[in-house]
Amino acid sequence: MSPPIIDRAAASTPPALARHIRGLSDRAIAWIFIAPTIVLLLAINIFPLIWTIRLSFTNFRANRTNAPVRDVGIDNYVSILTDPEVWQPMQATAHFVIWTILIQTVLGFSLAWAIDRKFRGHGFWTTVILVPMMLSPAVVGNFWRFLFQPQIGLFNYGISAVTGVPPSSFEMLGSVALAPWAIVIVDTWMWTPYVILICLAGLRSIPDYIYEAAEVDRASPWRQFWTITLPMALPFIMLAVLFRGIENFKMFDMVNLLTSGGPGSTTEVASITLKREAFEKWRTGYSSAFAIILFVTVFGLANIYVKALNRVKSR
């Protein structure tokens, strides 16, 4: 039988330092090998949390380091949380969400489910489709203004062969009413193969017997697929949703390559109204306090719908 690995790393090393190793437990061992990363976790993400939640409390502004720090309490939660300018991205980003994931999830889901029935040439089929999400934001953002230009964008002109409007008549980037819409089908288009990924996962995951016992009881494809296919592919669903959920409510790239939150701000999600605060006005404590509520929040509904998520999987 071989030497326990301890005792062989003890072998390679100096005398000196063999003996504190065997005197080492398995526990102090791993600690070892885990605190440089944990170091490198609270140096990178826990401590500017820490700091950010300190200055959400002060009027620090960034661009006037010589000036003096003043202690505001909760005023610039208050301030945030009772301005109706604020409300406003919210909404907006409420609706980005909201649809994104709607239609993201029911796209993704029925192109993952005709993939999974593995159809001729479905391996090249699955691999063009997976192409968007390679792509950079900013090649995606850049490709799709262009795509939307009102007189040379063959997006216009695609709706104008199909319903008959003239392309020049409507422009989507620059309307009140289409612009939140424009972004919507960008994204889509963009990572509803994300969802493509996680679904075909949840559907190849289902044993091949169960579907064979189900013919077996004559039970109709119909059938099958609302008591075998899709209860089984829900947590993967649920956790595509999760996914797509929390990297929309905190988008930014793709609504400032498009819009810049125009026209007006219209399109201003609260990602973009952060920024603004923070860098264009230098309002920085008030912007941290704005950042964590944006945190707290996404923390807090991402908490409960993984509840629900563990309540579905233990079914």
The other form holds:
Amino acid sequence: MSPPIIDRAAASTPPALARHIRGLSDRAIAWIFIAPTIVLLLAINIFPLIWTIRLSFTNFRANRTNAPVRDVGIDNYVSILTDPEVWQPMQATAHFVIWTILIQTVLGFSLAWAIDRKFRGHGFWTTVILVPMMLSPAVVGNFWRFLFQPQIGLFNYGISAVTGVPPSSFEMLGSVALAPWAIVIVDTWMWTPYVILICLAGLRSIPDYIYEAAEVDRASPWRQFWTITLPMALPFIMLAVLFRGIENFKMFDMVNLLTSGGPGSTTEVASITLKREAFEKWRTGYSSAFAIILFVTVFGLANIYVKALNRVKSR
Amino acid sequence: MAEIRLEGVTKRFGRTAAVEDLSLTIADGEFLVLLGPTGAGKTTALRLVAGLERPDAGRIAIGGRDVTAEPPAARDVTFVFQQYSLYPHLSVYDNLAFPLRSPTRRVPEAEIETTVRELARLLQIEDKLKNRATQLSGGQMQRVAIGRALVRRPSVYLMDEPLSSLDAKLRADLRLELKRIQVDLGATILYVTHDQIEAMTLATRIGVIDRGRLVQVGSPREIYEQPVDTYVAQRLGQPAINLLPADLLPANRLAAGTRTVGARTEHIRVTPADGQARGRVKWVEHLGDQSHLHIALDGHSLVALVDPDTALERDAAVDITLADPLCFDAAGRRIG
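Any chance you could show the form predicted in complex with the partner chain after that form predicted on its own?
After this comes the whole thing, all chains and molecules, with the earlier chain placed first.
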């Protein structure tokens, strides 16, 4: 039998240090190993969060560090929640989140279902489908700006070829009506593969013999889909929705590159508003309060959702 | 109920033939067990009858109707899978009711309820009807799976090692239960197993299968007492038959041309002897109601059955004679 791990660790350590190590319990060793991670987590996640909460009750401005900082109580929260203009970014975010989730889930699950069967070059095409999500959002944002370009953009020419509308007669990114949909299209293009991947994992987890049993039990393909495929893949679909929802609630990079919130403020999602308040208007206290409100919203929704997810999973 | 007829059925996967030129008729109301080791092609044969696989050659008829080209749903069969093939998100009740709720059948809900409850009583899972299928123990799950096959009255029942994943006690219980159900229903059952006890106790007839080919069909007694070759002889009997060169031991009767003798435990007479004897006891396995004697003899080893209170111990010298052993020729075919 090999000696206990603690003795082996001590044996390969300089004698002075080894004396200290030998006196430690396994539990203490475990703590030593995870301590760096915990310290890092506290320093760059937990501390800023607590600091943000503190700042949200002040009128602090990060560009005027010499100005006196005054406690304003819940004034920041009151002014945000009573400001009718705050509803604009909230609505833009809701539009973006709801439509991207809806389209990506339906599209992602359908495509996963379609490519789940074995066919020639199956592995190759699965990889090809996954390419968009391997790209950086900055790259995606930039080249979709070219695709959406009314004079030379491929997207407009494509639409024109299908509908007959002249390509330069509409501006995906410049029109109030179309811009909210333009960002939904790009996000869908980029992230549907991710949903496909998760749904595919769900579909692959359903054993063949369940379908065979259903076939012998005379269940039609339609009934097999509704009583086997969908219920058994549902936890995976819900997981995809959760990931996409959280991700898109804080969407910033791609939308900032495509429209910067414009035209006007039609595509100004919450994180863009937040960035403007924090780093253009330098209202640090106010934007801290705004960030906390967003955080609580996402956290609350995600919690309710995870409870529902667990209920589905335990079925 | 109906008879199953397979005529020259062949199924290949790539270059290996899983089932080759299989011809077999299972009579109406018969319990036929296909016996063979893993990979012999017995499950494929069953799946061919179910319609889960299509044969490359040959035809399959159920109840006199050619079903070779029909999908499983059209064949009026039920299938019990080796794994618990339950619908995990449905309750036990809904699992049992599933085959009855097929839109092509339109069974009234009240009738479904009566049938399901009756069946649950038979399988002793009445108190589990509201449970989710995944909240059951292995034995309960398999009973539900068997129940799902029994819930409608198909022409034939197909079962693929339904008891193999259960513990010994439950397996013995369900074995009896299955036989009783089959007798009560007069059901035609095609049953696949590698377990010789299941084959011996359940079967009206046993079909022994080897590398895709049907080697012998007959009643359990026939298969046990008159195996056509050494392969079949090795499939039945516990402990397994001893295959020995014909001239190794004195026997009361050997057919002319015998090259190998098959000595089951009942063919072996063991008598204690002095130190000159050729047989040496290597070890004794005490099983309670009987004891297995492992004997080394001129470089061969054999197993004999002795009384549980045997006085023989390790390294004891023994004389062995054979009484009416099975005789096989050079090719392994039985000749006497």
